[in-house]
Every structure is written in C-alpha cells, then in structure tokens.
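One chain comes next, on its own, written out as structure tokens in the form predicted on its own.
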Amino acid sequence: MIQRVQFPINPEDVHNDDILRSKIKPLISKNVESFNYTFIKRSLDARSKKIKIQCVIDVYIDENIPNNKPYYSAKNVAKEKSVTIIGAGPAGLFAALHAINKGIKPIIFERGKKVRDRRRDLADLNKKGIVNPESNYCFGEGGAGTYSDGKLYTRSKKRGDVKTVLKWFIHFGADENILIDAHPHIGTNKLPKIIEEIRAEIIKHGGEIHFNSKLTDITIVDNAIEEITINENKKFPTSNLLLATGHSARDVLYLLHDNGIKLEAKPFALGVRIEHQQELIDKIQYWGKKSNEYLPPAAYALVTQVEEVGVYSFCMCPGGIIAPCATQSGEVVTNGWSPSKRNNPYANSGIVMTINPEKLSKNYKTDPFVGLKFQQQIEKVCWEKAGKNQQVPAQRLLDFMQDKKSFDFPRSSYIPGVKSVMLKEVFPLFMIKNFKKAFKDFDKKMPGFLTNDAVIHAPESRTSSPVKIPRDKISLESPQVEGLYPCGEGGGYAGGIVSAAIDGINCMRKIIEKIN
C-alpha cells in the first residue's frame, strides 16, 4: 500500500531518517511498524520566523520502493527516416532525444560550437569585450541556458510532462533532487557535461549533429519545405524542418520574412538586471538570519502592476553572476547565472516589464519587427553610453530613484565592468516611471530592497522573443508552409530551459505522427 503524507519539518532535520520516520508514523495507518518512504516534493517555507521545509512524501507499507530507472531509452536510427532540426538548445536537443526514442533519425544543424569550445569565446567576451557572433552566451551547443541560467523551474505544466524532462536530465547526469525540489536548479558549472552526454547519446544511436553550421536560406516549393542552405553554399533536402533557433537568432526571423513567411509582433519583456549583496537578501527573506548549511542562499520572486503593465523579477540568481550576453558588436546585453552551490556573494535578478507592440507603433500589425527594433535600439544606446565596449550603463538604486548620477559603485559581479550612466538616458520615460513605482512596491514587500548598495545594470533585453512565428494550435505546423515547425523560445512558444524542452518534444511528436 502507498500512502501520501505531508508535513513541515525544521531545515536541519530534513535529511534525518529517525526524525522523518517519527513524523511519518502518526500520519499513516495504525499498527504499521515497518515502512519505506521517498520524497515527492520539498519546498522552503519562510513565511514566518519559524522557517520550515514543507515535505510531501510517499510511504510504502509492506512493499518496496519501485525502481523506475532507466528514465530514458533510445533506438538505433542510423537507417531510419530523418527530421531536420535547426538549433541545439534545449528545444532542439530534447526534440532529437524524443526522435531516437521513437525510431526517427534527427539531423541537427547548430550555428555555434560544441559546449566546451564555447568557453574560450565566453572568456574573450568577459575579459576583452570581443563578441563572436556565432559563439557566445546565446549561440552554441546547449543554447542560452547552458552558461547563463541552469534553473529548471517552470510554470508551463499544462504544456507537457515536466517530469519527463527532469527525468531525462537526471538520466544524463543531473542530481535526482531536481525531481523533488520546488525550484530545481542544475547549475551552469554542471550543465555542460550533461549536454555532452546528450550529444553522445544522439550520435551513438545514429543521429547527427553538425556544428558551425548556420541556416542561411530555405527553399519553399508549392508552399512546402523542400531544401535548406547551410553556410551559404551547402544544400540539404528536407521535408520536415523543426526550427529551434532561440530568442536571439534575429537573422533567421528576417530570413523567414524575406521568404514570405508571416511573422507577428508579440508582447515581450525588457528591463534591467539588479544586484544586491546576497547577505542582505538572506536577512530580508529569512527574518534577519543568514543562509547556512541548512538554509540555501535566499531567492525572491516579485511582481506588481503599474499602469496596467506587469513589472516583475525574472531569472533570479542567488549567489550568482551577471554575464555579458551580446550576440554581435555594437550592443550590450546582460543576463544572470548561478553555479550549483550558489556560493557567490551577490544576488542578481532581471527586473523587467511587459512591452506591448501596440505601445511602440501603430503599424505593429503590418511590421512584425517593431518590438525587435525597440530591443535593438536599447541595446545600441547602452553600448554607446557605456563607452562602446562590453561595459554596461549602471546606476545605484537610490540614485536612480532620486535622479542622481552615481559617482562610485560597490564591486559588481559583472566582469567587463560598469559605467555610471543616468538610466533615463537609456530607457524611454514610461519605462523609467514604471520602474520607480515598481521598486517602491517591491520595497514594501521586501523592506530593505531599496538600498543604494544595490546596483542597476542595463539592459536585460533577451528574456523573450519580440516576434512570434505563427503555427497551427493542433498540428504545431506553420499554416503557410508544410513541413515547417516553429519551436521553443525563437518561435515565441517557450520561456526557459524546461518549457523549451517540452515544446521540442511536442513538436517532434507531431512530426512523427505525420511521418507515420
């Protein structure tokens, strides 16, 4: 018999077997002396000064805990029908995993380099300000999340099976705790090895992955995909193309537009990345306490409405680092990441607001690029204001609130460095007003958040794509072009590692249904 129980426990006792059993026993059937148990969910509850871990546990009475491993299996697909995938981020890789699981051969073309080879380009970007437009934090094996995220939390539970994605990550090397923790996190230091294992699995079973292979053209005949061009001169016939290029492949969007494929301007998020000392966030969230071996570095999630516009925290990184995420010279972009231990002294988060295309231009229905152009404009202004390198415009938080120029800064985790710029010179007035009102509201929710020791870095501009590639809700195929499947963040259908992976699986499932 299996019985599910739920109870709070002190953080220091969550791994103590004797205490756990003493908590479980009064909650299960009477006269049971022997039982096994396994965690289903663990979540930190700091709503009161008595901080607890809320536990959901399955208790196995008179039976053993089943071993459901392995979580993933594959077939040899070397001689099977194939599907072409553009992009080796989570959408593309998980689509490929689903393909070899079902007996279909995936052929992946990735514009960037292998995950380990990206490191030298990231080092040049951080230390020298040199942007490789094909290999950076956004482009390359593993996608944007590999070196600038690592978080697996998603609200997209209605879109697909989140547990399947998490189990596949575990199969390829992630910690089993990602199935249990309410906000699972792998860590940027561990993701590259997992991505390598996924690649090895795909190749081992007959799939193909081609790096330094950029989509430069598509051939459409009688409203159907017939051929793609890679690196300007290599032609590959294909009748099913899964397009999983990520949120920063602007050239692909223009390529589609030039080929007569309809695109739509969509709401997107844009803002800043703010950095506090992690110790301050711990004290705010933990009632004056510091994080310790039982309490992880504290996180936060903030949201408010200003003038009917949502302003919210995004990709909050406890113990994290702010990274330069530009994809070409002449622009500045920030993002954040955390190592698995989250042991850096800084806490950073994107603070972004929803930008609706109709606010930017009356022509948003005929010009799908109004949001993208606005995004580019902000990134270019930041580049110019900060000295035309990878330094970012920055302002202390209270200075920003009081319209004062910042003359010095606490140390920042952003390696290229910061430059004092009045952010009202970077963002339009409506954004400045909304940010100021939002920060006041955030300080009410987290007293102490408004401090001049916090620094705003600009911009956080790649949280989501400002362009959507329309697709049919049932078939997930382009209504205009047979065989074209827009997918993941680049298509406007996902917003993180897990949701992109789910969308990749869903699209590949539809392609396989069609093939079969």
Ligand SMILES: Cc1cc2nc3c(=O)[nH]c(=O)nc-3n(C[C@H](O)[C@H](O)[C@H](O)COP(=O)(O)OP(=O)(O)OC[C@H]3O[C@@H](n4cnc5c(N)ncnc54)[C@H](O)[C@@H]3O)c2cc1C
The other form holds:
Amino acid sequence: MIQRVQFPINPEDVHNDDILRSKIKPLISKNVESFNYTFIKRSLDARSKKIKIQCVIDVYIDENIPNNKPYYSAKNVAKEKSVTIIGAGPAGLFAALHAINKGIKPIIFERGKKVRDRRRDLADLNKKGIVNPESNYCFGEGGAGTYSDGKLYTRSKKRGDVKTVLKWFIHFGADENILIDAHPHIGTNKLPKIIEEIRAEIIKHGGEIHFNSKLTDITIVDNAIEEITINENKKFPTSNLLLATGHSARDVLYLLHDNGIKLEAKPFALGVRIEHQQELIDKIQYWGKKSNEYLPPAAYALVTQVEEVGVYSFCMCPGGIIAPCATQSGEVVTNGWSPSKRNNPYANSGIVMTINPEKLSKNYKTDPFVGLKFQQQIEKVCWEKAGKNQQVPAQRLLDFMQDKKSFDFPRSSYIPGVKSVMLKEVFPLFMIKNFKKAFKDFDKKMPGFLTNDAVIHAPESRTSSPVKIPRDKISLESPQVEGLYPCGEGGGYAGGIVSAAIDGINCMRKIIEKIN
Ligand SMILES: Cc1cc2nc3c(=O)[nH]c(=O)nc-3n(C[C@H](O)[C@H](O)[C@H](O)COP(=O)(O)OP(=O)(O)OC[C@H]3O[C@@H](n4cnc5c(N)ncnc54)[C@H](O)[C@@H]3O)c2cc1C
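Let's compare: the form predicted on its own is above, so bring in the form predicted in complex with the named molecule.
Zooming out: every chain and molecule, the one shown earlier first.
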C-alpha cells in the first residue's frame, strides 16, 4: 500500500530520518511500526517568519520502494536510418538521445567546440574581451545551456514530460534531488561533465557528433530538404533536418529567409541584468535572516504589469555571476549563471519586458526581423557606449530612478567590467519608463530591493527569440519545406533548458513516426 502524505518541517530537520518518521507516522492510515518512504516534492516556504520546508512524501506500507532505474536506455544505431540534427544544445542533444533510445541514428553538426575546449574561449571573452563567433557562452557543445545556471524548472508543463528530461539528466550525472526540489538546479560547474556523458552515450551507440561544423546552406528541391552544406563546402544529403540552432544563430535565420522560407516576427523579452548583494536578498526573503547550511541563498521571482506590458525577473541566479554572452564582436549581452553551491556573494537576475514587434514597426508582418534588428541595435549601442570592448553600460539602481549618473560602483561579478552610462542613452524612453514603474512596484513586493547598492547591467537581450520559424502544430514540420523541423529556442518553441529538451524529444518523435 502506498500513501501520499504532506506536511511542513523545519529546514534543519528535512534530512533527519527520526524526525521525518515521527511526522509521517500519525498521518498514515495503518498503524505500523515499519514503513519505507520517499520524497516526491520539497519546497521552501518563506511566506511567514517561521520558514518551513513543505514536504510531499510517498509512504510504502508493507512494500518496498520500486527501483525504476535505469532512467534511460539506448540501442546500437550505427547501421540504422539516420536523422540530421543541427546544433548540440539541449534541444539537439535530447533529440539525439530520443533517437538512439528508439533505434534511429542521429548525426549532429555543431558549429562550436567540445565542452572543455570552449573554456579557453570563455576565458578570452572574460579576461581579454575577445569574442570567438563560433565558441562562446551561446555556441558550442551543450549550447547556451552548458555554462548556464542549470535551473531546470519550466512553466511549460503542457509541452511534454518534464520528468523524463530530469530523469535523463540524472542518468547522465545530475543529482537525484532535481526530481524532488521544487526549483531544481544543477550549476555551471556540474553541467559540462553531464554534457560529456551525453556525448559519450550518443557515440557509444553509433550516433555521430561533428564539432566545428557550421550549417552554411540548405538545398530545397520540390519543396523538400535535399541537402545541407557544412562549412561552405561539405555537402550532406538529408531528407529530415532537425534545426535546433538556438536564439543567437541569427545567420541561420537569414539563411532560411534567403532560401524563401517564411519567418515571423514574434514577441520577445529584452531588458537588463540587476545585481544585489546576496546577503541583502537573503534578508529580504528570509525575514532578516541570512542563508545558512539549511536555508539556500534566497531567490526571488517578480512580475508586474506596466501599461499592459509584462515586466518580470528572469533567470534569477542566487550566489551567481553575470556572464558576457555576446556571440560576435561589436555587441554586448549579459546573462547569469551560478555554481551548484550558489556560494558567490552576488544575486543577479534579468529584469526584462515583453517587446511586441507591432510596437516597433508597422512593417512587422512583412519584415520578420524587426525585433531582431531592435535587439541588435541595443546590443550595439551598449557596446559603443561602454568602450567597444566587453565592458557593459551600468548604473546604480537609485541613480537610474533619479536620472543621475553613477560615479562609482560596488564590486560587480561581471568580469570584463562595467562602465558608467546613463541607461536612458541606450534604451528607448518607453522602456526606461516601464523599468522605473516596475522597480517601484518590485520594492513594494520586496522592501529594500530599491537600493543604490544594486547595479543595473545592460543589456539582457537573449532571453528569447524575436523570430519564429513556422511549423505545423501537429506534425511539427515546416508547412513550406518537407523534412524541415524547426526546434527549440531558435525556432521560437522553447524558453529554457527543459522546454528546449522537451521540444527536441517531441520533434524527434514526429520525425521517427514519419520515417517508420
Ligand atoms: C549564461 C546563460 C545562463 C542560462 N541559464 C539558464 C538556466 O538556468 N535555466 C534555463 O532553463 N535556461 C538557461 N539559459 C537558457 C538556455 O540555455 C537556453 O534556453 C537553451 O540552451 C536553449 O536550448 P536550444 O537547444 O534550443 O538552443 P541552444 O542551447 O542555443 O543551442 C543551439 C546550438 O546550436 C549551435 N548552432 C547555432 N548555429 C549553428 C549552425 N549554423 N550550425 C551548427 N550549429 C549551430 C550552437 O552552437 C548551439 O550549440 C541560460 C542561457 C545562458 C546563455
């Protein structure tokens, strides 16, 4: 007999077996001395001063907890039918894992380098401000997900089975707790090893991964994919192409456009990354307390509506670092990551707003790139104003609210450095107004948020794709080109690691249905 029970517990007791059993016992219907139990969910509840962990537990009475492992299995596919995948981000890699699980051979082409080799390029980006356009925080094995924060929660539960993705992550080395924690997180230090394990699995079972291999052209014959070109000169025939190139592969969008494939401008998010001291965020969220061995560094999630525009925090990284995420010279872009322990003294978060393409240009129906051009323009202006290197424009939060220039800054986690720039010089007036109203509202929700010790870094511009590559809702195939499957964040179908991975699995499922 299995019985589900639910109760709050003090954070320091959540791993104490005796205390857990004493909480469970009065809640189960059968009066037994011995039982097994397993956590289903654990979530921090800091709504009142008595901070608790809410536990959901399955109790096994007179039976053992079933062993559902392994969470993932694969077949040897070396001699099987193949599917071509462009991009080794979460969408491409999970599509490949689904393929070898179902007996189909994935052949991946990735423009960037292997995960370890990317490190040198990230070091050059951070320390020297040099952007390698093929190897950076967005491009390379594991995609934008590799050196990310590795937060694995998604709002898109409708799109597919989140648990499958989490279980596959566990199979390749993630901690089992990601299945239980309400806000699962892997951490930048652990992700690269997991990505290497995924690669090893794909290759061991006969799949292929080609690095330094950029899709540079596609050949369409009779409205169907016939061939792709890699690195300008290598041709590969293919009839099914899963395109998972992420939101930063602008060249791929132009390549599709030049080949007559219709694209659509879509709403996207754009804004800034704000950094506070983690200690302050802990105190605000934990009723004056600091985080400790039982209370993780505090997070926040803020959202407000200003003039019918959603302004919200995005990808909040407790104990995190702000990273330079440009993909070419002549632009600056920020994003954030944190190690698994989240033990840096900073708390950063994107504060972004929805930008609707119709607000940018009357031509948004005929020009799919209106949003992309706006995004590009902001990144370029920020680069120019901050010294034409990877420094970013920055302003203290209260200075921003009061239209004052900042003359000095507290230490920032952003390694390339910050330059004092009035943010009204880089963002249009409507965005500045929306930010100001939103920050006031955020301070009401989190008193103390509005402090001059917080620093705004600009811009946070790659949180979602401003362009959609249309696909059929059922077949997930392009309505225009047979065999083309736009997938993941770059197609406009995902917004994060888990949703991209789910979309990769869904697209591969459709391709397999078709070829079988
Ligand atoms: C610093 C940072 C932190 C983040 N933190 C989180 C987080 O904590 N949680 C979360 O859910 N999301 C996070 N994200 C977002 C997340 O990483 C993306 O949503 C996710 O990676 C999208 O997956 P994808 O597979 O669709 O695309 P991507 O991960 O962008 O992968 C696309 C891949 O395609 C390759 N590619 C592009 N063009 C070509 C071409 N022409 N030929 C061959 N290959 C090509 C790229 O090199 C890349 O490897 C973060 C992103 C960044 C940059």
